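In the block that follows, a single chain appears as structure tokens, in the form predicted alone.
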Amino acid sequence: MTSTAMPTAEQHGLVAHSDGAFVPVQTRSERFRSTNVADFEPVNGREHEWKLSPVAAFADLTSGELDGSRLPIETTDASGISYSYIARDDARIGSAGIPEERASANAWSSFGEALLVSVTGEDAKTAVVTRTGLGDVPRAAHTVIEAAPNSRGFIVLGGAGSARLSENVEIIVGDGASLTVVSLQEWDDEAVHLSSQFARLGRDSFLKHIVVSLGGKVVRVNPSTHLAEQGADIEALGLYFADAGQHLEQQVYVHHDAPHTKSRVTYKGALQGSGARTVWVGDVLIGPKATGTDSYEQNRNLVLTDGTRADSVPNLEIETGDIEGAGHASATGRFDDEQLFYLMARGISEDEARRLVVRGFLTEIVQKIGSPELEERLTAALEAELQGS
């Protein structure tokens, strides 16, 4: 399966780059797409998808030889939401998006089933599957995730203990449905993640995707929402913890594509420890279609000490002048003294107020989740890594 959809010579008047026989995708949905990795040139880390990526940390990720049996899962039981194998020929593979970086190709091009995961019913109901004892293989995988029209579902997908996984994850949002997707990254230190996202909506349909990124030595969890049908709304939600030599990314693409839908994208995220990097790019997409869109996107990163870096990318393309209103906004900075001098004033250590203030911060992503088990999990999870600041 491969897209056409590569910028020729003469669109806009492009010309070739100075370092090389290529010209720079103007537009966010003109970059190439295909399931196929021999379609993609060997990764040098100087392209657009992965200059501010660690590459050399994952090579065999994207060049190499990846198994892609069944991984090995543990899964919870729901009234409404089933797990089977599917092969790779099945018409809901590919519905959602298709891979635009080498990675995410080479996990297509390798994997044998996909793991799917059906949501129906509208009651609602909880579960989680976790992929647990990858071990040092570099190994590939698939999973779908898909809710029926007017179901309703809140699904986990976490990861633990070691890897070296690349994946692709599809969710299909039914017309009318309402759907929340967890991906929860509580890997080993040392384990490494690659993860493309690619989320189709339907009619009237509200999908609320969010990202936790908590361990791992380098995760890169890129979420790609196609807001296809009138109506649709996505919630993207994440959040983000780096301590000292981790890099953990998001690289964010919202396309507007159909009238009257809307989005909201939070990201948040800390860093402590020298060699901590963070990395948010967020690409919103408005088509020429998409009339009467209300979308806003947002990244907000705290320091918390010296040594780290973290880089914020909001992008924002309008193609139609008829929206309801876009935006986005980006910022990077230390604790606010003022908050510290107010807690400190009434008797609080220096190091407690410094904890408070970064828990008040990222507590907003927490209680939005909707899950009081998971957001209580969350908690003591971002509480032990202040113990360590």
Second form
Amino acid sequence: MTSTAMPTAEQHGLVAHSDGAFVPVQTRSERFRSTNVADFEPVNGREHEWKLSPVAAFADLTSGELDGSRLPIETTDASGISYSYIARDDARIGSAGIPEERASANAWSSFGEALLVSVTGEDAKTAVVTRTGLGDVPRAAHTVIEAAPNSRGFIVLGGAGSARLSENVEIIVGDGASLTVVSLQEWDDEAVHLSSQFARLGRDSFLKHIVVSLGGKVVRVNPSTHLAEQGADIEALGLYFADAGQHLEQQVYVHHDAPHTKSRVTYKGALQGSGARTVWVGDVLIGPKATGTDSYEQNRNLVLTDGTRADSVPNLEIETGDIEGAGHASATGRFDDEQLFYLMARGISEDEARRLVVRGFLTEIVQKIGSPELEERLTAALEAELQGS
Amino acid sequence: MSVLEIKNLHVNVETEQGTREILRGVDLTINEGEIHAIMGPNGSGKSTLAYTIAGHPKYTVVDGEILFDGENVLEMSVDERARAGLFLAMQYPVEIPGVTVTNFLRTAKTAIDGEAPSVRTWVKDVRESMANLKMDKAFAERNVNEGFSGGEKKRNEILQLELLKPKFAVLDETDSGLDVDALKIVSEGVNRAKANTGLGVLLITHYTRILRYIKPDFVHVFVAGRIAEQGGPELADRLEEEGYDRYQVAEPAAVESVPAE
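Given the form predicted alone above, what does the protein look like in the form predicted in complex with the partner chain?
Below: every chain and molecule of the assembly, starting with the one above.
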């Protein structure tokens, strides 16, 4: 509990933080932003952007010194995709978005160079960037994925092995481009990964953004999409499977900021085992310029055992009266004993029954990814999650 | 020939008010190919009998036994009972989110047979059975029971009965909530399954209506947790005219207290 000491000057004139107190209404677009970590107060875990996160588990990433050298990466080659490193003063850095919280700002303040993944050419192509075994040192990284106007591409940004990583990913989608970005977290059991991802979509462009979080102790991937130009279209998909002791979080933000933009947000998660924890926050802001917006976001969670917790918080702000549609849905359901009895009464073993239900539930997302290779791999990874239970 | 024997079965259920004795010594033997109707008023323990045979964890067997070809059913887990050849068509089939009917049927068939069914014949079998039960093809891709009407759920139960080919089926008030058309379709399904596999059936019902379409070999009247009377099909006709009143006068359905002599 907080003390009842004298009001202090450093509280910026805000009401003292008595627990459960009035939370001021604040439009998402007015949230504080800065690339400089020193502009943010130290994290205490009560801030709206941290209150659902285990902040003590990654104090090094929000307030410690970060190693900003290049990450060890492996890449696959494809015609029309190139990799390079760009300096901090490159004009592209910061063009898709800037940090809204301290871990993101800490990474921004700390990275040396940014990895640039350039996508050009109208033919479809796929490239995979994998970061493996980043070690125990807290690290910062910055990645820019840039799709040239009218280009097409499918980029996987994967992580496996050990990591204590805070990073920013910028996704710049040129006019008329069609890009898929998959952020694939298959870290080992002790890894901590905080990733803020900022996408800016040009006129009539399309981004399919997919967050898949399976491995890691704490994984927090927060994608923000700025639908900045007329006709921009985002399909944001998410898939997560939290086992005992895992915290998997995603705070999704879509900003409709131009006429006739479209967004579809669909996140699905499963939880199993004591202390399995997931967080989904979905903010959609339909700004005054965003006439004709078509927006829908949903989150579904499937709870498989006792001792888990799933938070699901959809928020919708609408600042124009002239929209086509805006909706949200959130549901967290249990796989319960009656369902188990029903399946077992048809000869299906308990383990198989559980697997059947989870597989069916999560496959909906897998099937929307649009890459048979990756779909197959993820199906196998989910199988492994289920077998390991 | 298979036989299902229920001997002196006593079953309790835990409720918020404490332990309740629901079944008080049930004796029943069903041979393969026979149809036994169990009829009785609400609260007489009919559904408890059904769920106990299937192995629902809510019910505790305190005495007696259930034998399937001499094997002790009570020692088997729920899925083992199903794999041994017992089937329960449920009164209230539950929704299974995320699992399509197709996927569910194939998984169940594989579990029961111990091997995956041959793709070609299986798809054909499913399609035929669905057509017989007048189920739209679109059902196959819907999640099990999710958004199904009452009649659709019951048809889906009988679809499973036809495809999984058990030796004994317990039909728990499969007729309840069905209009006459659906009742005929479902009854035909049961009769077809019996004709095809020599199934033994324990048909639990409150009403005599379904017995016009599924002809029982034996009728048992269930009152206050045990069989109060049994006979042939003619007993059902008598119940149709007289109802259950004469049994309840003799032995009220109140479960806790033993009626005074």
